[in-house]
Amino acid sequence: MDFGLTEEQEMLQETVCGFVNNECPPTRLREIFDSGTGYDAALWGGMAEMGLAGLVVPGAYGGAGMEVLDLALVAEVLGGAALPGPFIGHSLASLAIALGGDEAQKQQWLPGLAEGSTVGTVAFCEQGSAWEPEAWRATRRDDRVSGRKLYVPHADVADLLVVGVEGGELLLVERNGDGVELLGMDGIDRTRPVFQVDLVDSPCQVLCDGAGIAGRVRDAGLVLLAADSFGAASKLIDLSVEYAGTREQFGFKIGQFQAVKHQLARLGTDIEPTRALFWHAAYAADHLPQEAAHSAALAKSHITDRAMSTARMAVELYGGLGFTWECDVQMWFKRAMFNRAFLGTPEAHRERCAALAGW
């Protein structure tokens, strides 16, 4: 049995890496964070291009008809770059109206969002840290929703809502649409805002099949966000072994000292084994149904947990320069700090884990 990679995949995240290098250097995230808007039209446009918002699209809609590894694998790439825009809620649209939606509703949005035009987001989360289908409680009654939903990701330049019901339904809410109203809420990432949407009997498209693929999508989500926090945490140790080569107390570099040399140690064997939990849960996505929801589950608990556990080392080892809006640590602190808690906590996946295994 191949563990690795493919050609193809090993190629997709080195032609990610290449655009992240010379689009979105750390002068350009650094204007992006400081901004707070957590987006850039060229970006995306450039994303788009290369085909990134279309990935899990069929190819009969001008996608890539690519499955979630290979979205995990791009994951990845962009929570090491801490690449500001919409990649996850877009691409979790993209596959909901892919798994779910019948024809005309393929026809109608998949061209644009594989092509990047139209932008998609998901709206999930209800009072209460409600992330779970079975949870939601907002209304569909005929053709028109109403309800609140909460840490929306780029709500504001969403074209399309693809939102969580009462039943497990997922329903299609343009944003423009009437009854639509966006709130922003105080985020800790800024290059992913989050927004709470008041839906008031606003009109909507039911995905005939989105409460049977709802948990599908979420497990999804799941899988990406513990790739980006992956890709994150790994970016948190370079960063921790390049300053500890250049900082210098007492006369010497700090990385000669054998605490310092122990704690970049332990990050890394905490980290790397991960790699094989995000790969496999985003494999039992596509071909593995029996074993995809637990995967998931057990990749986003236990790695946006250790990119967490990584990112406070991090803090430690850059001293009092770690706590300071001037160094670049904050930016990954603060992404595995949104990964951790968006589509729910470690501690409720843990017990999702549990109940899965029958325990």
Second form
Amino acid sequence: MDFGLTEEQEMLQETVCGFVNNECPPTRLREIFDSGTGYDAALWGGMAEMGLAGLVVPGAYGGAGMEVLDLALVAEVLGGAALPGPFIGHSLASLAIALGGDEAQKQQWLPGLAEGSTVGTVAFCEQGSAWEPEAWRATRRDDRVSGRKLYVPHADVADLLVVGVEGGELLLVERNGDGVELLGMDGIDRTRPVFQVDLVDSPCQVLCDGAGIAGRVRDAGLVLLAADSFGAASKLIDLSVEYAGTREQFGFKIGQFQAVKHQLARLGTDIEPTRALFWHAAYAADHLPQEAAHSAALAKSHITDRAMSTARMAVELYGGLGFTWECDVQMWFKRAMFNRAFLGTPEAHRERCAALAGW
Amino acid sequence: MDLQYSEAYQEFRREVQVFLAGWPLQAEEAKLSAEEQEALFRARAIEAGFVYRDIPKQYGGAGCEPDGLKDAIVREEFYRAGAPGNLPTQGAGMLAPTLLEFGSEAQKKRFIPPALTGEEAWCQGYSEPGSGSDLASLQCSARLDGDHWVVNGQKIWTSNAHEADFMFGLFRTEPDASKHAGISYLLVDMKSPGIDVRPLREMTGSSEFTEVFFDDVRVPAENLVGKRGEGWAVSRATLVHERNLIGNPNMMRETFDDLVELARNTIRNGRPAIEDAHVRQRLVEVEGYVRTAETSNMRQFSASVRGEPLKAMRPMMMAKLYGTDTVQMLQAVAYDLLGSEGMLAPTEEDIRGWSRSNTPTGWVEAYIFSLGPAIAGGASNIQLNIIGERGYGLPRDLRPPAK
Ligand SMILES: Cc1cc2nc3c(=O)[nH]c(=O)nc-3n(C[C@H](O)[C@H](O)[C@H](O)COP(=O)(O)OP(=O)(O)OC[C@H]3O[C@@H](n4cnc5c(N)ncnc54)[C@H](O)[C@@H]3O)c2cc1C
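Having seen the form predicted alone, can you show the form predicted together with its partner chain?
Full assembly next; the chain just shown is listed first.
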């Protein structure tokens, strides 16, 4: 009985932290953010070199064979750095194949994904915020798929799309295949651009156990969003604390005004304890099958909601500066917006929690 | 991370369960009064090494090696069985650990055992009319006169003083020293001549706290805990134990389960309220906080079992505020579910004990009561100061220059 990280896990976080501090400090982040591409080949290459592209790919296929918790710990650090790149979609695509692919599919795709030379992403959402497997309406006929998928992150740099279709089935579609068309959606979070993907009779492979594992992939996604939001919110608190300790008004550091101090302490109290909430949900994803879905939905709804209100308060604490494009706060603010909406809103997942609890 | 218990601990859990088959008591023993039954069973549980596990035998404990996991298993199993375990009183929960840390040998021998059994009840004499959050400004004085302290002044908000045999309290013994350095921690016999306890009535209708007046009350000199003028440090240790008593997430989960039951049993627009989309949202929103409190508590617990408490320093500082905020949020949802029954006053039964009652008026009482813990043991604003200053290194409040 131990609810804490292993030394290896703490080291993993430290290593990734060191990497992002070196390779993507706020100045570099700002460049990528303003470029609008949300991608930097060198950055992704560096992550892949560290093994971050293949964390949950089994060792036999060139990955690290780790668990959702390890993935979440990395997501926390990436959220803290608002790191641009296809980590989340790629990780979920890899997980889908690792969990639901047949031997041939695994051999075909996992080594490239683990190496990062093949980039994956997930195409789940359809018109009307239809994120859940039961709501998917794209259709497959034999080995062809048709339909419109929305908010597909980093579809432009992805080689492989894991596409959800009617019946909760998951398909593998090559982005360069026939009848695959992308349209940029001008997303708010410039660290993770999103695309509309139109599929017209596009060739596909069926993940043999796709319908069985779509829920697990979704749950892992919810956990990663919660972890990313935790990291982003913690970063915003650190930034705000730092600003409150330097900005002066009325002859005092603003952090000396109790109203400001209490606002910051409230933000901290709202966020810091939730670290345990996403840890638990991540652990449940691999070890507590009965609780996994509920735990993930609760963590996602609670943390992405709290992170959003933290981001709003952080802007306020920065005053007029906070309201500018120039201020770094907006990059994490928009990260929080993505995390809150992607894979379904807090409201949608609270309703799922209620239903899962049998209410 | 591994939420499974190892084989050795599973074995320990089985031992506890076997022991708990002895509760409730049977046959002749079942005819004893409720208090006698509890006392008898608790004594057996100490003997068996399950209750007051790490308090040394000579002070009335079980004298086992400290083991946080075993403590947790005992808590869970005793709770499930509804069996009497560690007393959640000020005597057992606050005074005993404080004496273990700071008391003289004679004080430990004399005071800890009856505090553990509940034979002697204790109250906490800290707050005064002019000194609440700014506790260190307290004025109630104790002057050394031969081999006795002579106490004069007043305490207020003293919970259960009317039923207490003793008070542990803070008194100004060094009037010329600076604020914090002039305070001592004394143990006062509540039967001493010159003590006048007057009940106060709380807004729930209950009378749990009191005012205590001291008029030349003589306290033996050896009832000083720690050194003269070092009472502040001693009391800080007690405070940690008090906040641990207040911020207990097990109770929160129980209350949340009750809230879900309330939502099932409440009819709204002809249907159970729990089927109402808005109610469902609010319930899960509260559950997010409850679950966070539970898991964060697990994190703090594991960090301390590992001997790395510093790794969970911030969540530890936040636990009291987080808990009292969460319970108030939970009670607000319950209060809305009550509808017009929220206009009813708590009954005698509702306000008497600490036990939960799921009647409408029981919920009314709980709704009002949930404010108490947010004020006692360091009000929420004070918690926010601590979190801001010690947790995040923000500057201290603007204060008037020292007089
Ligand atoms: C149910 C209950 C049981 C209690 N039991 C006991 C007991 O057994 N023994 C005992 O000694 N005491 C007990 N108390 C008293 C309790 O410890 C005090 O009420 C508490 O410390 C607050 O002090 P106060 O009432 O004087 O309020 P004050 O200190 O006057 O505070 C009033 C308000 O001002 C705010 N405030 C004060 N200082 C600051 C500051 N620096 N910055 C911002 N805001 C500030 C507070 O947050 C509060 O909202 C109990 C209280 C309650 C409610």
